[in-house]
Amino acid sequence: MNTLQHQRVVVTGANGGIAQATISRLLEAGADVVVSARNEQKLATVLDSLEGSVEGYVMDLLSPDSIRSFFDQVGAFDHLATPAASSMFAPIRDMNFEQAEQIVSTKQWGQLYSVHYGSRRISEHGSITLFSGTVTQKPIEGSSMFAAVGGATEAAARIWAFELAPLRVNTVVPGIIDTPVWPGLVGADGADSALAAMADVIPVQRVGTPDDVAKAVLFLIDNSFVNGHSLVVDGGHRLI
């Protein structure tokens, strides 16, 4: 299937497990796909693994400068994702701010600059495929950083949807996703069981993989008739 041949899509962060998956079912759809990383090690490690029409340029999340220049070096392109951010759970009695400013600075204002920046150079009748969490509706104890900024994102993406039209803006809401960001969230010997349990609560009995997601992405992008929508992709888990 190639319904996005010669189309150009730039997604954020191409690290993350979501982010690999996703530009794996964009270069399978005919895509060229424009990826970015945080520094010149990581970005050649990302080139050195994908195959097909790919390019890179280096973007730190934290710096606007960085994500003006790299969009400056991107030039024109069609579809923008932006899955790139970091990570933390702490309830608010044990809140590391450091740690929650971060997750504000890359998830919140990294999604910002990028749709600021970019959206001057996406085609007309493109889109911007921003990332929330369905902790924005189903509460998770220790996960009100991530919903702080993921219910600002689907706001955001609604009110940006009318303001940029015919540009279309939507966001995909992941719920639980097995990714490696999981060991770091509750520890290397923690992670694998802590996925079970979450697994025998959903519906569909399981957790998601990161092409759930890819998946999500790839129909926002290509249906042209969908706008200011948030997508949720989390198994049922809100509905318990």
Ligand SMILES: NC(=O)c1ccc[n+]([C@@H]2O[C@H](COP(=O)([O-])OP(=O)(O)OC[C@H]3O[C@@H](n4cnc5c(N)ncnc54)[C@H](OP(=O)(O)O)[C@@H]3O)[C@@H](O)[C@H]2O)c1
Given for the second form:
Amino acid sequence: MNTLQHQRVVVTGANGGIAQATISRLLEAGADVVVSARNEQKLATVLDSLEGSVEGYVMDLLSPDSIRSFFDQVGAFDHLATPAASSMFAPIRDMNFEQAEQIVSTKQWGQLYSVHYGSRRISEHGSITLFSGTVTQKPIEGSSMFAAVGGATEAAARIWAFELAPLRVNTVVPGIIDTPVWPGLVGADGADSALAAMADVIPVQRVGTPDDVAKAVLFLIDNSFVNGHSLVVDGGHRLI
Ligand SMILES: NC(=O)c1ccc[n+]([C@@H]2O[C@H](COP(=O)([O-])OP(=O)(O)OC[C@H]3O[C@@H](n4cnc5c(N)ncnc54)[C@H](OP(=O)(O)O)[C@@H]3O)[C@@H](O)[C@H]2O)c1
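Target state, the form predicted together with the named molecule; input state, the form predicted alone:
Entire complex below, previous chain first.
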């Protein structure tokens, strides 16, 4: 039996690389998907590109009011996945603090507010899948803000798994994944060569695809005995 059939699943940041792969997998599994995008134009573009049972609403993670209003519009649902977040790379001495604050606002506070407002509407045996990153376990120069926010998210998720039980709360922990985030982080010209260089050192000899992470998200949503877990999807990168 397909356990995701007609489950109502909310995915944030629908035009993101990992979000798009997750939405495709969910639709394939027969879920009814609810998505968010940052503004009306992005939402319209995303909804035009998707086929299946999809609805969407605007949500800007920089605004707690917008997050509350998003979940008010969504109403009752079964599962939540929160890949939306802004990104930056900078060593501490060169850090642009406005960008650093955006990561904290979108990825840490954004996920926290999403759990706060979203969990009230999730069915009792539903789930929440939050997003961290393997830089919490493997230091990469320039990624201290990702690591700090990801570590905080994983730690909070384990406590929320207690507080919100029987609702389950897990975290997916992606390694280096080839998504539109990379041209933004290292420049459009440098992204391919940066990813190729990283592929050389990752034990499985490649970087991850958005679908590698999407499959992990679906596992966390679907397996009702996995709870309070951080699932690393990094091809073994953290081991070297
Ligand atoms: N890709 C990787 O290598 C990697 C590694 C470790 C962890 N992760 C984590 O995995 C998650 C997804 O990553 P990804 O690579 O798929 O990222 P992505 O392609 O850059 O997508 C990020 C999404 O977040 C949205 N977003 C950014 N700021 C927002 C805001 N203020 N309000 C609402 N939405 C906002 C973006 O919308 P706009 O298009 O409007 O900007 C976009 O839809 C993130 O938490 C990321 O940190 C990724």
